[in-house]
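Below, in structure tokens: the form predicted on its own, a single chain.
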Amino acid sequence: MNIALIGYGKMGKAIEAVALERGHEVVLKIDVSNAQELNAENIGKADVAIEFTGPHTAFENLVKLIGLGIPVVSGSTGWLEKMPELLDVINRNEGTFLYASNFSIGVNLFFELNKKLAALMHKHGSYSVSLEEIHHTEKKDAPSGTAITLAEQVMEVYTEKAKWVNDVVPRPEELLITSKRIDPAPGTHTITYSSEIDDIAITHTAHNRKGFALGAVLAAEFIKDRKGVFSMKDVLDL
């Protein structure tokens, strides 16, 4: 499989290493220094694009890639308020797209555990729920996309929570996400249920970027010959 990497920072390099290990070829690498090379001629060499950029460029990149007819895997965060617009672009172009806030196989299993625990805990009103995420200091957005996904899963059960808030004292109808930036943490996410008697918590701790990179390559392998919009639940058959 020929892969175009849109974003060639630490994550892009980790994806490249895993892709090569799995017998794929990286035929295009786009970063801020050569953004003009993201064009029809160059992208035509690839079977699929993997996009890991920043919140200020991701949406524009995704619209362009879908318009060029390339299946796209994206892990960029901070742009999701424009997802309805992107879905319209995908539908008009009969495109292929897979987004995940976190591609790690372990995190996606953790998502399922989070939903199950929330359903169990909601019946017990003496427990309050909160989230914490820890990442390295170079992470550009807070809270993390993974933390937002976890919070949204909790709020599907805790319907009395109208929204999540970040690093402020929450009101009763708000779900608190605390964000910390500590090097060299690749990513730690904890959901805690606290009462006067005890605490119950689940935590996922990433040790390096390889789990994210492997999941992104697995996602690219999955969508290569498909049409439509997919998630890691489809890739992992969850």
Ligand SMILES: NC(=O)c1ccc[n+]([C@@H]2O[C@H](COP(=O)([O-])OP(=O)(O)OC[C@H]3O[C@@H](n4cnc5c(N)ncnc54)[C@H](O)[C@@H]3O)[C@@H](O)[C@H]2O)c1
The other form holds:
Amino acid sequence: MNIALIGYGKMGKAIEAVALERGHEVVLKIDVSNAQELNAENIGKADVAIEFTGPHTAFENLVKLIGLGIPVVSGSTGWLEKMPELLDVINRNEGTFLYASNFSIGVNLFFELNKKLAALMHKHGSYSVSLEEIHHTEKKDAPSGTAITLAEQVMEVYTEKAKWVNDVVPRPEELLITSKRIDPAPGTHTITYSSEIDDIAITHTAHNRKGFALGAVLAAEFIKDRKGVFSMKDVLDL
Ligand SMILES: NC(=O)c1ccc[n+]([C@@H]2O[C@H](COP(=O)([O-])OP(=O)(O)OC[C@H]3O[C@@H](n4cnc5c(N)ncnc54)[C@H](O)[C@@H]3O)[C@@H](O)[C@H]2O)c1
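Switching from the form predicted on its own: structure of the form predicted together with the ligand?
Following is the full complex, with the preceding chain placed first.
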């Protein structure tokens, strides 16, 4: 498979290493210094594009890539308010797209555990629920995309929580996400249920970026010859 990497930072480089290990070729690398090289001719050499740039650039890149007719995997966080607009573009272009706030297999299993634990705990009103995420100091957005996914899963069960809030004292109808920035953490997420008597917590700790990179390459292999919008649930058959 020929891969175009859009974003060649920490994640782009980790994805390149995994892609080469799996026998793929990286035919295009775009970062902020050569962004103008993202054009029809160059993208035509690739079977699939993997986009990891960041909150401020992702949407524009994704619209461009879908317009160029290439299947796209994206992991950039912090732009999701524009997802409905992007889905429109994908529909109009009959495009192929897979987004995940977190590509690691472990986190996608953790998502399933989170939903199950929330369903179990909601019946027990003596426990309050809160989330915490820890990332490296270069991370541009807070809370993390993964923490937002986890919070949304909790709120599907805890319907009395109207919204999540970040790093403030929450009202009863708000779900607290605490964000900490500590190097070199690639990503730790904890959901805690706390009562006067005890605490129950589940934690996922990423040791490095390889898990995200492997998931992104698996996702690219999955969408290469498909049409439509997919998630990691499809890739991992969860
Ligand atoms: N979904 C996941 O599993 C997952 C995992 C880790 C990180 N992320 C997210 O991925 C994104 C990138 O993370 P990172 O750690 O690689 O960041 P990084 O800062 O190390 O790299 C970002 C790259 O994007 C490039 N870039 C910036 N503007 C660009 C533009 N206009 N066009 C093309 N390239 C441009 C930069 O030159 C750089 O190469 C972040 O949003 C991060 O939160 C997602």
